[in-house]
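First, one chain by itself: the form predicted on its own, in structure tokens.
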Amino acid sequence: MNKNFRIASITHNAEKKISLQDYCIDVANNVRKYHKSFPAYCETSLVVMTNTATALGLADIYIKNEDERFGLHAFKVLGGSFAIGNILARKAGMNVFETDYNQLISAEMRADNKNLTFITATDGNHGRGVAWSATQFGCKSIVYMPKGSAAERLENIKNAGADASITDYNYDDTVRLATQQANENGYILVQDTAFDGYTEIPKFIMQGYCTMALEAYEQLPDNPTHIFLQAGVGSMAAAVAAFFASVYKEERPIITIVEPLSADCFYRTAAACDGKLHCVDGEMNTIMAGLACGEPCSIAWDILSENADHFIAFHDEAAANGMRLLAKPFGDDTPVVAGESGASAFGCVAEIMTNPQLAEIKGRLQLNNQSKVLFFNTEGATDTENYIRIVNGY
């Protein structure tokens, strides 16, 4: 097998142990109703790249463009805003589905919540979403970032209202730091990964991502044959996979999860197939900063183990090439500004379709000129300097 690409596939039994009810279309509609109450809400576009698909040997390419989300250039705010709204609604004795943005920012609610502090760890986009949401609701926020985080992403989080800083730790140890600070100081941890004793808030965050999945489902001109989803801790990938598995049922598209070679915890877990989570320790050097996570979210793996078919770990240059191709697609296809993590799944598929050395993987994925593939551009140029450098080939 090509050293730059690894693939593990799962054969599923007919019996399912994990319920998808929390991510079904009814829940998604309620979550979107909540998000629609925000003044910043606007449905993001689904870009159809037919010319680029033809050039790559596919029937069609659909890209859900989250660069347009809430003015924050990433989808993550959907999860943070829904989780925080849920926490505040419950604190006031309300159901989040029966409240809205205007109620949550009322003078009474602000007075009750002004001393609440939300805390999280992030590579950038999740923390910015949490900070923005906390500020909207009149609360405080603290955001820790792993070593090597981009200065622009730090400043964006500070500008969203958080007390933010870059640590000397990798992502997973930064999560542990945020958890420790929450426990010691009475802060509320809003983290998009689950661990023993901490599953409810990650589930709220994952449900928040259903707005993006529902929009894409309604915008699709045809049912996709394939969905490719990038994974860091796996919360987005699992939520989107659960939603589409719920709506398509027996006609579910082939779902493939992709991640960097240096942070391939889902690939390792799928390849081991021993009922245990397999983590990556130490440095996880990759341009895909949003995916540099070494420990899978447990509830995400539970979903993906039953609803995803393939897990791929791949090299950074494929993601970089994906950024370039999305910026300058074939023919008159609409360009898409995609950051390193946002372009990752697309770049992975683009190389599989054009590199003869990956023919075995292409065949296993059943990718051909009849394939209609859905991607999610989860972030725009949230590190502008690096985006310009990569897209221009510096």
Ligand SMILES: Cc1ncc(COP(=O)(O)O)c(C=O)c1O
The other form holds:
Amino acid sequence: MNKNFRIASITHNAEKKISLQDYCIDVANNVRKYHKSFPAYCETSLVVMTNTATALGLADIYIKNEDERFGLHAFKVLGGSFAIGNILARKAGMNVFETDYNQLISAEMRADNKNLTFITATDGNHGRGVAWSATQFGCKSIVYMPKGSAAERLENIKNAGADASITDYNYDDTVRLATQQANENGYILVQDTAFDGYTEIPKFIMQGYCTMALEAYEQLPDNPTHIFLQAGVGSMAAAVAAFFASVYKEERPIITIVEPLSADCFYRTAAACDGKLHCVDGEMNTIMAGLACGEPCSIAWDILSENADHFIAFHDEAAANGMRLLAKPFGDDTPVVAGESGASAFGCVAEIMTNPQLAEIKGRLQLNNQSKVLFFNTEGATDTENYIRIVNGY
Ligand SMILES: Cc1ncc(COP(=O)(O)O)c(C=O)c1O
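The structure above corresponds to the form predicted on its own; please provide the structure of the form predicted in complex with the ligand.
The next block holds the full complex; its first chain is the one shown before.
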């Protein structure tokens, strides 16, 4: 086995225990209707990179470009804004699907909600989305970030209106700090990961991500044979996998989850396959900051254990190469600005297709010149200094 790549695969039987109803196309349509009511809403592009696909030995590559999302350069705001909308609608005795942006920002609602404080922990993008959403609705927000977070990401969260700070803890301990602060002070925890006794808000967040999946589904020129999804806590990957499994049913593409080697909790959980979650603790050094999470979201694993086929942990250099290749793709393919986590799945596949030492993995994934592969560029250059350094190759 190559030291830079690890793979675990799951063989599924026909029997499914987990319902995908919460992520089906009707739910996704309603979630998108809610998001469409935001003035910042604009469908993000699906970039087709046929020349790059040919160069890598694939039939086609489709990249859903979340760099364009809400001016925030990442998909995460879809989750935070939908969860907060749910909380505010419920508080007003309504269903979120009966309300919209204009109603939520009305003077009456703002007056009712001005003392609410939402709190969260984040590697960057989720916190920015929560801060932005809370500000839109006239509420307060507190955001904690793990040790080592980029100064630019902190600044962006502060600029979105939050009281934000970098802690001395890793991501998972920062989540525990936010949870404790919420419990002690009556703040509302809007966390994008589920754990014992805390599943409802993470589910809303995951449903929020269905807008991205639905847009991609409608934009695809052809059915993909493969979908590669990067995982931190796995909420994004699970929501997207659930949506596509629910729309394609027996025709579901091969779904592969990718993570950094240093934060390979899904790989470990899939490899052990013993019904338990397997975590990583301590410092998780990786350039893929958005994926530096050591504890899987419990409800995400439930979905992925039944609807994902392969779990790969891989090295940072492949993500960096992915950023460079997306910035300068082959032929006249449209360049995409992709941050470390955004480019990760694409970079992982680009190396699998071109490194002969990974032939066994390529075969196991059934990747070849017939494959049409869907990726999600989940963030743009959210740490500009690092982006420029990596893309310029130093
Ligand atoms: C850019 C980016 N991509 C992917 C992810 C992974 O999402 P999740 O934590 O839901 O697995 C994150 C998480 O913060 C992220 O910021």
